[in-house]
Amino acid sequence: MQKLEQIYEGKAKKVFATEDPNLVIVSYKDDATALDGLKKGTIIGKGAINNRMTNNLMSRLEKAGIPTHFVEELSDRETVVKKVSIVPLEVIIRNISAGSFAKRYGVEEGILFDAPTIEFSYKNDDLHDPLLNEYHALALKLATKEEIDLIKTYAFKVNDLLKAYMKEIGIDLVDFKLEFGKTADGTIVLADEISPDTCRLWDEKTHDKLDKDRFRRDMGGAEEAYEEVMRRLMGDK
């Protein structure tokens, strides 16, 4: 697979064209951002960790019936994925109160919900990704009713599967963000990444944070936290 010109650069990844118009190469960076882009820094090695962890989890999800954009891992930092047009809805699933949910509703962190919650935000940096509901999404023509229903079905199934995977390695899946895309033929697939950048992960015994909150909240130890998740998930030393 030949890497051609760069076609996109985001906060955490670069995307390159290939000789196949339906496939692109994603290259993961060590750059870290938080607080709506106001906080910038570097988490050494996170690009490789996020790439390999995402590919591992997407392969598992694909086998469990969730269609994804994953095609082939090329190296520690680069992966071939299906070219998609991202549905401009960020999907947030929450199992335990934390982060913006706790702040918004004035509750403490760590409350286990009776059932997972789902939130949507409008993927738009200029507007700071505002929260919206299904009616707003339909009014803005961000997706059809059928697409939204399918995305919700997939998101809750991903939650069930990820919770089980994390439980096996002693981690509580607190909350996480998903993005979905449409392939050339209009098929909805899971896209973007699943990593300590996009998931809140707490050690089930100590409740230590093993995710980007360590960077976001100036707690230190972000590199070690990412490495610990990788080690548990994939047996890496």
Ligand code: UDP
Contents of the next structure:
Amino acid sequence: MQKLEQIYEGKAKKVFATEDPNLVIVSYKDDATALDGLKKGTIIGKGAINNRMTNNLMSRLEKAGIPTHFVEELSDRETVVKKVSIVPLEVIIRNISAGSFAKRYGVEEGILFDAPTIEFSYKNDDLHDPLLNEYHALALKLATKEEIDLIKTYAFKVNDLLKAYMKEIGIDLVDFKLEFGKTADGTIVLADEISPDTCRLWDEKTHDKLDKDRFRRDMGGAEEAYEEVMRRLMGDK
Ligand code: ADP
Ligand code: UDP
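Next, report the structure of the form predicted in complex with this ligand; the form predicted alone has already been given.
First the chain shown before, then all remaining chains and molecules of the complex.
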């Protein structure tokens, strides 16, 4: 599969056209951003880790009945995926309080919820990804009621599966962000990535942060944390 012209460059990935109009190639960068794009940096080796980790997890989710965009890993950093039109909603699931949840509601980080929560943000950089609910998403025609219901069902199922995969490797899945897209025939599939950039992952015993919070909060050791998750998940780097 050949890379043709670049159709998009985002903060963490580039997207290229291919000779097949239904397929694109995503190429993962080492660039990291945080604080609404204000903080910029590099996490060396992140692109390769996020690519391989996303593909590993999406393959397992697909086998467990979640339709995904994953098609074929081309190299360390590049993967062929189904081209989708992204539903402009960031879908966030939380199992434990952290990040913006803890800040918004004035609670400490680390509170285990009785049941997972779901929230949506409008994926719109100019508006700084504002929080919205289903009614707002419908009013803005970001998706249909049926699509939102399906996305919620998939998101909670992904949570159950990912939580179990992470538990096997001694990690608590605190929270994560998913994106869904629509293929040419209108099928809703899980898209984008699942990585330490988009999940909060805490070591179950030490509670060490093994995710992008190390970069966001200038804690140091981001490279090592990403490598550690990769090593536990895939038995290597
Ligand atoms: P951002 O746009 O937030 O800076 P990235 O750097 O990760 O994010 O860029 C990747 C872009 O590709 C995102 O906008 C994401 O929504 C989009 N994308 C992810 N999967 C697909 C796909 N299968 N088809 C088309 N676009 C996709
Ligand atoms: N997240 C993400 N992209 C975003 C916003 C959030 O991948 O644009 C992920 C983030 O890594 C965390 C979860 O979604 O795992 C919840 O993030 P939160 O709302 O707490 O926001 P943050 O603290 O990152 O501002």
